[in-house]
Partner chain sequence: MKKKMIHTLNYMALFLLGILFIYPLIVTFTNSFMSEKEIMLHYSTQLSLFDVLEGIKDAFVDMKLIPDQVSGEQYEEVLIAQPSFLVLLTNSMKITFPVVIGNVLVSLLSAYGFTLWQWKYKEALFRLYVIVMLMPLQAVIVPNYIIADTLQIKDSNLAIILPGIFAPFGTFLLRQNMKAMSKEYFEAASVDGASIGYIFLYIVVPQMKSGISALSILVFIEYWNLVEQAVIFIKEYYREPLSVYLSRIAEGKVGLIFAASCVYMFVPIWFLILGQKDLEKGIELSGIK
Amino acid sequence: MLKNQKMDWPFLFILPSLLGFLLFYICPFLTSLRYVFVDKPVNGNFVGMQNFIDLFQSKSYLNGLKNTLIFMGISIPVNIVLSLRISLMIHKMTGQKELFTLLFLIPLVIPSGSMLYFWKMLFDYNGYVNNLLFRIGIDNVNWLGTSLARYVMIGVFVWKSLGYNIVLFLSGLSSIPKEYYAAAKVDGASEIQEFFKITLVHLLPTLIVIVILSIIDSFKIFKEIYLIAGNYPHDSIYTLQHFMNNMFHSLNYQKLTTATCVLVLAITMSTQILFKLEKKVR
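Just the structure of that chain by itself now, the form predicted alone.
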């Protein structure tokens, strides 16, 4: 009896968060699912899978999907490689580890408005970067009005989320027993062999978590794009979040809900594939 009471405590602690998650996320999502199969929100007729067909025939949706995939395909690997490299450097340091970790966490505590104002001042047509280029004889570049805007936003994303990934990698690195490295050195293993045979293998669970969090975070880049480029960004940074935001403003709940369903399904499948891959590799 006493054992059962002790087992209930963890559940009681997470119960408020669980209720909030169910009430504010799961229930609204399930309630909105009916819009997926009707032609209009009020007194709508059942249309089967027509909303999905219309969604994948929408040029703006396909453009947003393409840009989102390109953004994820570049920003997530760059972010992971950079954060892992910096984590390895900090982990090998003999002192001041906390100071360097704290420096990379600063972007997380700076308000988004201030941070994005700084980036906008940098890459505005009359900003600091173009001023520097002009001084060395290079014409001004329209960073935010051309396809270069995509790389500016990738820079913002990497700069903002680098510190969070570094903390996770450092936590994973500290859990690897030092005896493994000592045994590898005795066997004559090189640093590259140590990395692939010991470090990377034991960091795999952390790496999977970071990939999942990075995928989710990459969908949140809409706020940064909106604050820097406004309502009408360049086509290269028009993402799925822009499409869904536009559908919300135009009260097109059918397309909004259909796009959300596709997104949730894609993230769920990606997460499951990553977890199965992790189990298979381990």
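Between two forms, the rigid core is the largest collection of C-alphas that superpose within 1.5 Å. Residue numbers count along the first chain shown, from 1. Note that the structure is a prediction, hence the values are computed from the model and not measured. What changes on going to the form predicted together with the partner chain:
- The rigid-core alignment places the CA of V38 2 Å or more apart between these two forms.
- Once the rigid core is overlaid between these two forms, L62 does not reach a Cα shift of 2 Å, moving by less than that.
The form predicted alone done, now the form predicted together with the partner chain:
The next block holds one chain only.
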């Protein structure tokens, strides 16, 4: 009787969430799958795998995919290294840790819309950065109209999401027993050895969580790019989400859904790997 109760009751707690999750995410996704194999959304003919072939021959898709991968490949490591460095600095401080963490957390909560005009004025062709460069005798740099746009966006991304990582790293750092460092000192370990043999090893689980959350965050940078540069930005910041967004607005559901399928596969595989890694380092 009691065992039976243990089986059923918890399920009732999940039920509201599960029903909503199925109704608003899983079921409509499964419904949308019918677009994958047809040539147009209404009264389409069955075309087999043609949409996948078309997708991987589409220049704008490949460009978006490439840019998203490059963006993640640069911004996530840069973000991790920088936030770890700053966390180590805050960790060593004796007071005011809260205040400093707050400074880095503020960009996280500022709505993108509030900063939109500031970024535009900063990086405009006649913007403030170019004004400063002009004063020291450097010609105008086209920040948003050349491949430099990618690095501007990486900068905005790091600015926004550094604080979150710092909080996670600080918690990871404070959970490393101090005795380990004392013991290492006795053995005559250098600071660099300490960092790699103690600090980094203990931060591995934190790192995996940071990577998972950074993937979510790096997808969200689309909002900034979209607000600053519109639907068709410079080639170097045209991301996967631009492609999907534009397909949606041009009612090309079959291409969009096909792209979503590829993404679902990629994300499923990545999480599988990350979860496996997590089990190992724990």
